[in-house]
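Shown here is one chain on its own, the form predicted on its own, set out as structure tokens.
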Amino acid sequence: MANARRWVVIPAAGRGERFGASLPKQYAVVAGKTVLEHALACFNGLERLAGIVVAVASDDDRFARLWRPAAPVHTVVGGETRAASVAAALQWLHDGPAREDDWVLVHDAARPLLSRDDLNALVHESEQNGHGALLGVPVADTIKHADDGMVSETIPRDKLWRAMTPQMFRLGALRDALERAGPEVTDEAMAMEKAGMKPTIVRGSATNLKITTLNDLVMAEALFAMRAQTR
């Protein structure tokens, strides 16, 4: 359907073990807001956005106090893995307000710098091809394969991309693919690949940074400052 509604799913139940701080990375503060608040704000004003579903930990006591965008925001209890959290949000949509052919944009809670240009490009490509797409950037570094710390080969990088989010697919197709793929998948495109699909990758910006370590927060702060100067 050309006018299918759009939903956003944000898995935010992670504990952030690699982050190295006392609180999960999605609740770290950068440029005056939490990382998760910035991620939510990326979708403010998106046309045909029916709502945002955030998967949080069962003991989360922070999300309820956060700033909310204009679109309706719903919460579900997430799982131990990203795939389980996304699956819980998709099940809530399936059981409630969404249709199987509605679009779902899954976005990392730890990506606060998604640009509107990248979002628009992803939405346009997904709806043009009808089966969905993901954001990514070509790998720029030389890639090595190592065994026990010893380099065994250099891997050609001309066809390698770093996958990013959002990743946008039809609700029914994505829900079925995740159910069959199991909890080991690390992103939605991987589940779709296992289901026999070949997702389209849309070139995005390297500034769509994922916060993984404390050093990433420093970089994000600098990127927000640069963005403010260009407005």
Given for the second form:
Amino acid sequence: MANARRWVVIPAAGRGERFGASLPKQYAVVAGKTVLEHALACFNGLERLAGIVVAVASDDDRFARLWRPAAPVHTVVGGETRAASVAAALQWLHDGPAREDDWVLVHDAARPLLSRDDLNALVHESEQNGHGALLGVPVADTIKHADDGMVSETIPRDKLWRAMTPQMFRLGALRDALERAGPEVTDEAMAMEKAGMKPTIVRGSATNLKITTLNDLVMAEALFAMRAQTR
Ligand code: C5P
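The form predicted together with cytidine-5'-monophosphate is what I want next, because the block you gave corresponds to the form predicted on its own; please supply it.
So here's everything in the complex, that chain up top.
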């Protein structure tokens, strides 16, 4: 089992309604490449990587023209929700080349800045505990619960984390959990939690940001520039 293969699944079928531009956020350009190309490049050189499955929208005509990483890339048509898009990719792996105990690393197409250190820490923890893990960062702000703009409560933050990706689990366990949890779960760990598991959260770096708005793109551009300077 220690040598189980690794697959990367990238849900990239979102239409990016919150992004406020004519094209989905994964196709926005930052530091000379699309966000999705950066996300793919994060896995370059990952050992035992057997392939990458990208879930794209049914009318996607951009992905075919993008830069391709060295690992084999397969595309599937995504679904109405992120979970449905991930499930479509897992189904393809299950029906095709993968085994139930292979590892799957699910990574948002909209996270172009995953660092090699964070990826290595996640893979190390998952393979040590044998079940899997996800990246996250502890919440730094004070968190309020509000109805119609009126604060009713302050939520103690000492045990709160922001979940990030990649999230790494065994193919069979993750497929079962997602199937049972349904299409509304917002990440893989949530499906695993609903199945009664307690996924380990590995402290990652806040710079692994998810592009949601045009402001995030400005932030990502600055982070890429800083990264280039420190090389
Ligand atoms: O919208 P959100 O930021 O949560 O999307 C996270 C990731 O899920 C993005 O990479 C997006 O393209 C993907 N997604 C998908 N299929 C959907 C909705 C989102 O693959 N129906």
